[in-house]
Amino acid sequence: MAITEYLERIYGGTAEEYARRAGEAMQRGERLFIVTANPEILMHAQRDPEVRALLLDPEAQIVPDGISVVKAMCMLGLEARERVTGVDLADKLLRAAGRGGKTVFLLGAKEEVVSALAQKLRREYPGVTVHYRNGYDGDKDQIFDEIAAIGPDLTLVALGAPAQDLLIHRRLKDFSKGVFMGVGGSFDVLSGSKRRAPAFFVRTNTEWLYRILREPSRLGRFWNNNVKFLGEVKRAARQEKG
């Protein structure tokens, strides 16, 4: 399947806009399964049913985190107007939670990272109600069983793409609301347990660089995600053209 149909149903507007939506949402008591779309499971797609499956399920919004997935896009003539990155827009969420009195659930990261989120956001907002779980303890479906029996406003998933996404994805049906989104490695951040890129970085959509440099073993990973996707955007960008 052409990677193009992925990058057809991706958010083209601000990180801005895009957060106040999916906070209002929330609000709304909606129910909103989010993906932070990256070159790795763009590519993932590429051989994976399922992960195909849910990039092509209406249920499923998608947003660019990541500068080659906007690059990807321009390419095609799509709008895209910035990124969204999942960090930001799980801590915009978590903002909005805060303050509207909601029901979080976080699932994953080590259990000292995730319960030290949940007590930053319990110190900052008194009337949250936060339950959560770490990444390691028991069967990711017997929590989402326990994740419905509360039934929350807004439930973030560190577990990793495309696993976070496809657990998501697959339990989707058994609730009527809430926002649901996969967060990779954000808790960390959030829980200030892990510094991200400095703000030069950050600013120039360079974090891919910060990571690379701190972490040379990731060159291999990002050659064959970022790379070969650009590549494959090309052939896709030169096919529609002739």
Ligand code: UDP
Contents of the next structure:
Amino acid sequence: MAITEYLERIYGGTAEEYARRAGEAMQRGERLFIVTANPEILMHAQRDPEVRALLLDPEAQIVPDGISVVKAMCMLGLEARERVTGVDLADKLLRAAGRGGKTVFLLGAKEEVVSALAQKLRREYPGVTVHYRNGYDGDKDQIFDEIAAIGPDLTLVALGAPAQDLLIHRRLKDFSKGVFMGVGGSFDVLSGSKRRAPAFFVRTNTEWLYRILREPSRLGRFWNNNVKFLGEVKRAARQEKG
Ligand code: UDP
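For comparison with the form predicted alone, please write out the form predicted together with the named molecule.
Following is the full complex, with the preceding chain placed first.
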């Protein structure tokens, strides 16, 4: 299966514009499923039919979470303005939900992390309703039954990709409204438990380098996903030209 199939589906506008659109969908009470795509999940789709089906589902809106995804789209001649990072988008959606006095469900991360984020939101936005469950205790489908009974305006799932995205995809039909997004390690950052890369790395699109410098064991994972991914995209681009 050619990697181009997924790349063609990825949003190519600005992060600001996407956050605005998603915020409006939340205000209007629409159902929206956002997938943040990095090379890891795109490579995973090559060997896992469930992930492939998720990425090709017309209901999944995919945004480019990583500079190599943006580069890959450009190599194929697709419009790709900039990265739309999961952590920034999650932050913007939480702020929009806070300001609008909406109901939010946070699922995932360690108890102390997710409860700290819930407290922070309640402190900053007295009108918001926040429910949460950590990502380690309890059956995920039972938790999703609870979420369905509440019907939140925004549900963020922080269990790591692709498990979080597959879980949302499987349960989406139980909801008539709400914005759903898998957010990986974002709760750790948004709660203040883990520091994000310094602004310089964010600005220069080199957060990946910062992470490798801090955790050299990530190098193998980086090589396997990013370098192989760009190799595959180059091959696909050559085939399209030829
Ligand atoms: N996590 C969880 N339950 C699990 C495994 C992971 O809640 O069984 C959480 C973990 O605490 C972290 C997030 O999922 O907050 C995954 O973060 P990571 O940075 O590994 O994900 P990525 O952003 O790479 O998808």
